[in-house]
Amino acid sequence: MTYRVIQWATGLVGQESIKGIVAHPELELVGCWVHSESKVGMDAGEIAGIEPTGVTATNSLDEICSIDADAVVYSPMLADEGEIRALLASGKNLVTPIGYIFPRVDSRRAEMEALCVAHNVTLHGTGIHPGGITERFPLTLSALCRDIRHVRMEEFSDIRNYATASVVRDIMLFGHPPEVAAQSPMLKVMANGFLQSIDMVAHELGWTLDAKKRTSHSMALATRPIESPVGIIETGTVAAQRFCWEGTVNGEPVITVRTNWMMDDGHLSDGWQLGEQRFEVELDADPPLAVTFHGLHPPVLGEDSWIGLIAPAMHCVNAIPYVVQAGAGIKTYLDLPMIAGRAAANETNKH
């Protein structure tokens, strides 16, 4: 069976999910939206850098509502609920790398539950970090032992991988004295997805929660100046950066997720190291257990960012099967069955 799917927005990550929907057996791609003007009328292929699709690309809502698709993989720089419910309502199932990972129970997804059973569609986020890192994969390991007592999932990426100097200087505030670091929104920013991933990992193994998750942001200085693609770091002012999101019960934490964000490794104040690019998950329990991820990064420095964002297209990729056979309503990693990407096509392995 091939399932229809329309692809919202086309930033990197949704680049790499039309190259997705293209490549996989079981999907074909019948629209897209563009936020820029730019773009419109332009062929997906031609925006993903691949060969053309037949699909031309439109900033128009209503055409996207009106298109007959079974699924959206949507993927903006930021949510709009407006958007999200509009699409719902069209009867279009809808998988996200932006929120609704385990979404707290409130008026809002009761809402969003309704708007989803009214029109027999599902809602389902997913991604890598939060989205796969920080609760999908703890929990499967999780299986391997007893006497669970703390569990870790941490990221450590070199920024320097990010050649946007609006983001990397203006928002995350790299580059900046330490006092003006300190009032970064990211904490805020990431919170949302990422005290979704405790709650979901709590609920999961059995652990009430204090009712406020402890917040901390640290950060490391350049002990010299350091190049990187969006201008010289300067001596003194910010080259590293860590937020952490802890659950605790009684005050202990038992679930803690970090992301250390690096401009440089060996020229960093506090004496802060990167080391190799990799994701982090750890169990404290019997037996201890401890997997690093390799490979989600860029592998070379600075060239080809695109190869991180790979891994959360496609989870949103090979989700939709999934959704589509689900129930209607919101559905997490723990309402769907286990889900898998699919062999390359090629003369002795076709569907």
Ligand SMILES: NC(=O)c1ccc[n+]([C@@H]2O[C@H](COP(=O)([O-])OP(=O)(O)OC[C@H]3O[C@@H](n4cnc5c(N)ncnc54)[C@H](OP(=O)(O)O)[C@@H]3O)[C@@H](O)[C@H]2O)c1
Second form
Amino acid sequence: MTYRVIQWATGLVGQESIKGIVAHPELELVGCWVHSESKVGMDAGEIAGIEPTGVTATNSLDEICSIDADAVVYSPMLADEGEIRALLASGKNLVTPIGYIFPRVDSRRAEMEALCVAHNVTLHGTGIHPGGITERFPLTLSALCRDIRHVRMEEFSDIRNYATASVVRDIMLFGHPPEVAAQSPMLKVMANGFLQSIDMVAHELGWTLDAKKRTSHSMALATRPIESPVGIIETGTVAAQRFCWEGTVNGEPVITVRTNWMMDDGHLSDGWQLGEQRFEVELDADPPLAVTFHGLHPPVLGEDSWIGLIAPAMHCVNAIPYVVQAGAGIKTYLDLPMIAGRAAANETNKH
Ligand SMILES: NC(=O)c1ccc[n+]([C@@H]2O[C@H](COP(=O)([O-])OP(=O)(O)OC[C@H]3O[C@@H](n4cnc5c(N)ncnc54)[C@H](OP(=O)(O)O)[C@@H]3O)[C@@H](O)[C@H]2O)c1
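Next up, the form predicted together with the named molecule, please; the one we just looked at was the form predicted on its own.
First the chain shown before, then all remaining chains and molecules of the complex.
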């Protein structure tokens, strides 16, 4: 069985997704949407830096909707509900690393659910953080435990891998005085995904959370000038930030999600130290369980920032056969069977 797949947007995730679709034995790339005018007419393989695929990039939604395809990997910079609706209404299942991980039950969700059912398609939100580390993997590990008292999921990333000053300085607010960085929108921007993860874990483990989630944002400062791809981070300005979202029961945290972003060359205030880049999942339970994920980040200050996007792209790509087979509607990890990758093609197992 081969599923016909369209890639929507060819940023870092989209390019890794194209490579993944081409390498997947049950998938065939049949369409590619791009936002950038300069990419229109290019071969999707050329955009992704691989051999030509025979698929020409277009920026026309109508053209994409008219393609006979089973699924779309939807990974633009920002999700557009109108585009998502149009793609679903054209009879294509949709997998995305932007939202829909465990959408709250409200009229908006009901409308999207109804649209999926009307067109017999599935919408699945996935990714890595959120979309893996913060709900899929802790829930999988929880099956080994009893008396689960607390679950923690935490990212440790070195922001020196990110060379875009307009994002790192102007949106993340690194290199600013702490009172400026305290106005960061990131706690709110990231909350949408992480609060869905917290709700999914609470739902499945059986916690009824307090109505309001607890959030915090703390910072450490450079204790000497730190070199970075976005320029020097001066002494006394923000060089590390920790964002935290918690689900509580009677005021006591039971689920903690943290994101640590640092420019950590060993010169951060208040004893902050990143250690190796990693993701951690820890369950305070019987037995107490801790798992650390290495390899999902690109090397610090390396040229290979795309390495960090393989996992979120592949979580989308590998979900496609399961999503196409699933019933109509919004389907989360709680609805789908186990999602797995596929073996590399070689002389003996080429498909
Ligand atoms: N859940 C997770 O764990 C996870 C992990 C990584 C990323 N993500 C999300 O996945 C999405 C894609 O990430 P990315 O790293 O691929 O981002 P990216 O490199 O910035 O690429 C986004 C692409 O969107 C298109 N685009 C740019 N401006 C646009 C606009 N104004 N309107 C519509 N499309 C526009 C461009 O496509 P073309 O280049 O084709 O023109 C661009 O390359 C982001 O929303 C990101 O937050 C989620």
